[in-house]
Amino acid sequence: MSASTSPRLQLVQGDITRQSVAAIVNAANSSLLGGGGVDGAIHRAGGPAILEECRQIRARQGGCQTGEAVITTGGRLPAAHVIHTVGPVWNGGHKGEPELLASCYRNSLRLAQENQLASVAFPGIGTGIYGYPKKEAAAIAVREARQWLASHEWPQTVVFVVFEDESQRIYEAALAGHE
């Protein structure tokens, strides 16, 4: 099932590891060495090439800080690249979580621009084990993507990939401006 909201901003319900886009975004942890949820699924589906590049990044810079992003190969994924970003752990919203989450989107989109990637697919960053409320996270994701697309050529398309019906409804409302 999918829903398209505009040629540049789209919503798809499905598995992010199966998206045929230039890059998918990984809701990574700061170690960049894989984990559970989306992170684990991407590492499993993409194979060892992703982990190897993550290890090289760790050797150069010591991992990835919350709100930052790095890019690797997509390995065996349909996507040629994976942009790894570390979302904030939800602590009630009073410890800079909204700005850190917004930074995840901006820094991921900046890497897509720098690499002239035509399309990038995002999961719900921070909404899994990190506990970020889905409605608030979707509002930030949609706002940041819209602002970026309004003033940048790359990426040409941003896709939000949701896995279950609840997230589909939340993103539909955010995209319609009813968040």
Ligand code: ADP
Second form
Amino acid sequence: MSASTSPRLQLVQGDITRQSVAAIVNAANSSLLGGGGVDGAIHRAGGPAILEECRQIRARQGGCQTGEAVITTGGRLPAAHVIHTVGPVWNGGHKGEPELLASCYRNSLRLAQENQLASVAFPGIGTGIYGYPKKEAAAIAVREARQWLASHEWPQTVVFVVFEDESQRIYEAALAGHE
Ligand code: ADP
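And the form predicted in complex with this ligand, for comparison with the form predicted alone?
First the chain shown before, then all remaining chains and molecules of the complex.
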């Protein structure tokens, strides 16, 4: 954890599939049927129960649109739940990407609130295969988490989980810049 974090907002470098939190957030795609990046890692580590629930959600509501979120079990993960949200594909920044990315964070946090989940861990939604610039994405993630925590009891803790050293530095700067 870095000095710029608060008890309710934390930064951890590591693999999100290893986090012992109430829910981890998946950077899913709208099919909910799995993919590469963090999505693939979560399904591999969590086992088939997660995909089975995703299929049931698909049958009910036809997948998940960009900016929205759905919740499933965590299967074999240390986390009891996975919140699947679909980030925007980066297309230059003038196609509603910032608002859609903010919706990913807000809708995921709303599911955590509705399910009274104490702690939620987020990867950098959209910042891998979908190409969202990491610095701009981190600023949105930090802003939305701070705004949510300031006015809601649940979740009690939000954890940003970064994989690479570069992402760690970017989040440290984003967290320091808005104290
Ligand atoms: P998207 O399709 O939304 O861009 P990706 O899965 O490609 O999602 O990447 C999202 C972010 O998650 C990237 O910054 C990537 O480095 C990071 N990431 C990939 N695997 C893991 C993991 N196991 N734990 C934490 N972060 C991860």
